[in-house]
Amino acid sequence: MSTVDIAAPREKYQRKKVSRGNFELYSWVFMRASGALLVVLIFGHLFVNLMVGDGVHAIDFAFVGGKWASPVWQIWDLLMLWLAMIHGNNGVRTILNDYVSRDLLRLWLKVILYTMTITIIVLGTLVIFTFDPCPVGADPDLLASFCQA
């Protein structure tokens, strides 16, 4: 038989020091800071992308051309990329940290998760900063109007 200590009813309760670090209180006031900041860039873009202009019906190639042209739209757009893969991240980690109780599988299934998120991530950043608005050898109308035919 094992004995176990219990506190009188009138005493001061005393939590045990864990320090775990602050990890959990950075992702939670990162979620809280990039879903703010999400809705401020989502709602732009989808302002800009369907009420400017000629709405939906503008949307095609020259029109994705013209709008990374400018380094405005690919830092806004990269900033939507970054922002949404790693919020949705922390969401999803969060979840399986709540709900897989089997260790070995909640790591197989974060290995995957951040494998799919950081190759997102890097491919998005690729096309936005290598995309070429005037490739070589396309039909004219398609192009944005500032390319050189």
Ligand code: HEM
Contents of the next structure:
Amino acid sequence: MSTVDIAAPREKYQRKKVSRGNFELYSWVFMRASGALLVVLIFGHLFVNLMVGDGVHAIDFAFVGGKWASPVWQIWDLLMLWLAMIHGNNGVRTILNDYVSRDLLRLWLKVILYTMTITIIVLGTLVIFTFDPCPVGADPDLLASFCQA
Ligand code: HEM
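Same protein, different condition: the form predicted alone was shown, now please give the form predicted together with the ligand.
After this comes the whole thing, all chains and molecules, with the earlier chain placed first.
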């Protein structure tokens, strides 16, 4: 017959897992704060791209070139990229911790997750800051108006 260990009623409560400090608390607070910021960033992005002026019909290479000529939109898009990626990465990390019980599988899924997140953040950041709105030899009709100057 097996026996079950029951702690003495006045014994101090002991956590089974090794404590990771307050990391999970901060990560939860980050989800809330980044979610609130993302609402502003995403709806601002959708409004400017889809509602202002000719709306969705205005979106082409010149539109993007014109937008990224302004540091305001560079920073706006950079924040949207970083926050959405880190928020999404942290959310999926939580889901993997909750649902994948096999240690090695969970480790590899996280390696894939972090690799994809870092790759997209690095590539997206490079695109925002190295984008050339006036490539040499391109059809002038496709470029932003300031390229002719
Ligand atoms: C307007 C934009 C967004 C808002 C307001 C928002 C809000 C939130 C909040 C508050 C949570 C935490 C829930 C909790 O644990 O209490 C959450 C979780 C999550 N979010 Fe977002 N989010 C937004 C955009 C995104 C985007 C762009 C992605 C993906 C790239 C994403 C992926 C996730 C995932 C995977 C979770 C974890 C869900 C879970 O724990 O079950 N979210 N979101």
